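Below sits a lone chain in structure tokens, taken as the form predicted on its own.
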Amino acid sequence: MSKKQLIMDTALELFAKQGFEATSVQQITDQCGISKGAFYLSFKSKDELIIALIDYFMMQIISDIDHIVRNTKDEAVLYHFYFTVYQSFYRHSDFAKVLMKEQSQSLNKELIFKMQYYDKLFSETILSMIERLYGEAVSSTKYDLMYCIKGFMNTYSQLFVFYNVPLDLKMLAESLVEKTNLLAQHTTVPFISKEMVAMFKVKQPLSEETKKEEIVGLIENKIEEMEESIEKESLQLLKEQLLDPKFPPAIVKGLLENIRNNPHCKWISYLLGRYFE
């Protein structure tokens, strides 16, 4: 493991118990055995630490929800997405529940303007999949039922951020499942427009077509970090199809699922699928 990874783990521990303004960076370094000194090497700061780790835990989960929409078929696809996104919330329940309280208190521009970004993705992952099963059916209500799902995934998720409810994902799953169809058959009273979407603009840290040399950058940045495996293997090869396209569809997506499951190349796999559609 390496030591900025140690940080990450560690301050995701020490967050997660104590939040993050009563954790100091200190506290951090006597829980890993470095010196202050290390830490600096890895992050400017601790606000930098903080988003780093906000990075790691919501690309994991838009990667992880992208995938599942992306490759499920049409009459699986809802429950797998609510599966998945309250499992995932579930297996990383303490930072969440940091991350959300935080989240309403900040006034850190940074951290806002972070969770802007991932909730517009969130948002255009959600979309695509209501226009995928509901198709002209519901245009004029889409973005309504967009907002609904969001409500849905935010209120539910307390239930055992918060109150630490024992819960059966199967059962809210199929619940939601339920209701969720049911709003896109009977809504029929629009509020939210896509003009009123569109109001909200969020900076992209990534251009909307994300840049070649942008991802490029990222996966030389990561094969540096990683020792020798098939994901390190696989990322050389995808970066090569990026400067010289020459592997056919089926072998860049099976390059993509090499890495997909390894936590640090899901992000670069979720750009990558973007880019490669």
Contents of the next structure:
2 protein chains.
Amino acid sequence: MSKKQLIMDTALELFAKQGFEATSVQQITDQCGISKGAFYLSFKSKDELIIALIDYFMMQIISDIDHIVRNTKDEAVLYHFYFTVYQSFYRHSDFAKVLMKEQSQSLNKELIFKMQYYDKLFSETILSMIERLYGEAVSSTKYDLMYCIKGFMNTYSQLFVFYNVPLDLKMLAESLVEKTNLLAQHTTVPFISKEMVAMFKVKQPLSEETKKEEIVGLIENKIEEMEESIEKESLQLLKEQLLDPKFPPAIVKGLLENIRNNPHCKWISYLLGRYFE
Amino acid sequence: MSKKQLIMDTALELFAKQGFEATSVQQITDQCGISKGAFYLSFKSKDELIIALIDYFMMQIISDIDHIVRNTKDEAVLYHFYFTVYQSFYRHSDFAKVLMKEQSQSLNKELIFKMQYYDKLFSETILSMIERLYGEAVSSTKYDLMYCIKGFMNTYSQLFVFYNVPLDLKMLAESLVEKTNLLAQHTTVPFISKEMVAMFKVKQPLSEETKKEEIVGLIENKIEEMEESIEKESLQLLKEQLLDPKFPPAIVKGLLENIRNNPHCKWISYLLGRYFE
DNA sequence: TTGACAAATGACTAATCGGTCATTATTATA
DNA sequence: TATAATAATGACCGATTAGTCATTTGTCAA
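Please supply the corresponding structure for the form predicted in complex with the DNA (the preceding block corresponds to the form predicted on its own).
What follows is the entire complex, opening with the chain shown before.
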């Protein structure tokens, strides 16, 4: 395990237990068995560490959820959505704790923007799922529905973030599917309008409408640090496809599936999935 | 305005803007135009200040909501509940911000207990409302319902806590009433069982099952610091009723209504309401 | 073995914080 | 006015923090 990874693992544990502010760099390095100076060889600052953590996990979680939403074609998508959400929270429960503790609390501008950016991506995934599932029927209530789904997620995730009880994720997902369907099919009094959502829009803090060139850059970086493997070859082919499309969709999809299995490529897979749309 | 009140007002503003940890005592006293030493004449510590703020507002908000729930007899109770909740949040939006920022983040043990205690009171109010409204029909799903109501509250309150937009609280309440009724009448797959709720119960950190003597003590303190008025006389009579019941319910209710109009007596009114129950 | 380079160290700095207390200003009382 | 009591001040303290950098340690090619 690289030193950077060691620091991230250790810090995550301490942040989950004590919170970000309350954990000192000294504590982290003591726990790691390294010196304080060594910490600053891996990260420019303490803030850079928490941002790295948030990026690392949010990219994984969002990629996973988006993938399941895109690739479940029937109405079971809602169930798989909820199940994947809670599975992610369960797997990364330390990260979930950090996220909840530091929620909107952070002083750091960059961090706030980061969170708003990921929240936007997440909202997009949910909204596209709603539209596919219920279509025109929810055109006036879909924003409320999106907020309710997010509300369900937050509310119920607190249960097992704060109490370390193993929960029946299947039943939880089923229960929330029923609730969501009820709201979707019978709601007649919307509250959140399209205009309201637009008003809440972030003023494009990160202009991360990820461009082709940026993705190419990301891929090239990733290729360099990878060993020879199917994933590396797939990445190489996807890069070529990006620059000069020639493969049919089936091949592209297969290549994407290849790299999704590598945790380090999940984010690229997510970006490419949106790009090739 | 007393010095204590000035500090509380100023601090609330700064805490809402910057967070509790990020606001120094020096900043508060500078803004107040007093010295740092003067701060410690009003509060033993910075922690005592945040606790005083939380007590002050939570007592008001919970009293208001509990009162409206107890005194709306027909099925309009749900509407009035939501309306009162959001009205409270709207009136005390700076406090709402502080509450959201400091959510579960606090290191202070006493503060955590305080919050769990108020959360418990709040849950009780919601649960009693659910039982009165839907009765046996929701016996297996009422805990889910309670969590959903809390979820709706949190989710939608973020809207106007973070974006300073004037919202149509009537429509918001209506919209949430419909959603709640839908869930109450059609949910068949519960997730949260009574056992689960019991498992989450706090291990009685504050043994605040407020005893008769404690309430008498509170009343006596309050009487001392009040000027001659109807409210003071009412308090005096309620104290006598507590020690030696002799008035019929109608009179007691009237007396309670008298003191409810004084913001400083709201909490006592709430406690007495529960006691005479 | 040597020397050059990189990695790692931890004492140190500068800043900030909550909280104290000897001192001073203000008010009330006689 | 003189005296006592109370209110208010702000320099100061000890503790803690993120971040730095001169120095030491480790590594590997010559």
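If you're wondering where the values come from, they're calculated on a predicted model, not measured in any experiment. Numbering follows the first chain given and starts at 1. Here the rigid core means the biggest group of C-alpha atoms that line up within 1.5 Å when the two forms are laid on top of each other.
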| property | result |
| --- | --- |
| Gly19 C-alpha relocation of at least 2 Å between the two forms, rigid core basis | yes |
| Displaced residue check between the two forms: Met8, CA, 2 Å or over, core reference | yes |
| Rigid core fit then Ile219 CA moved by 2 Å or more between the two forms | no |
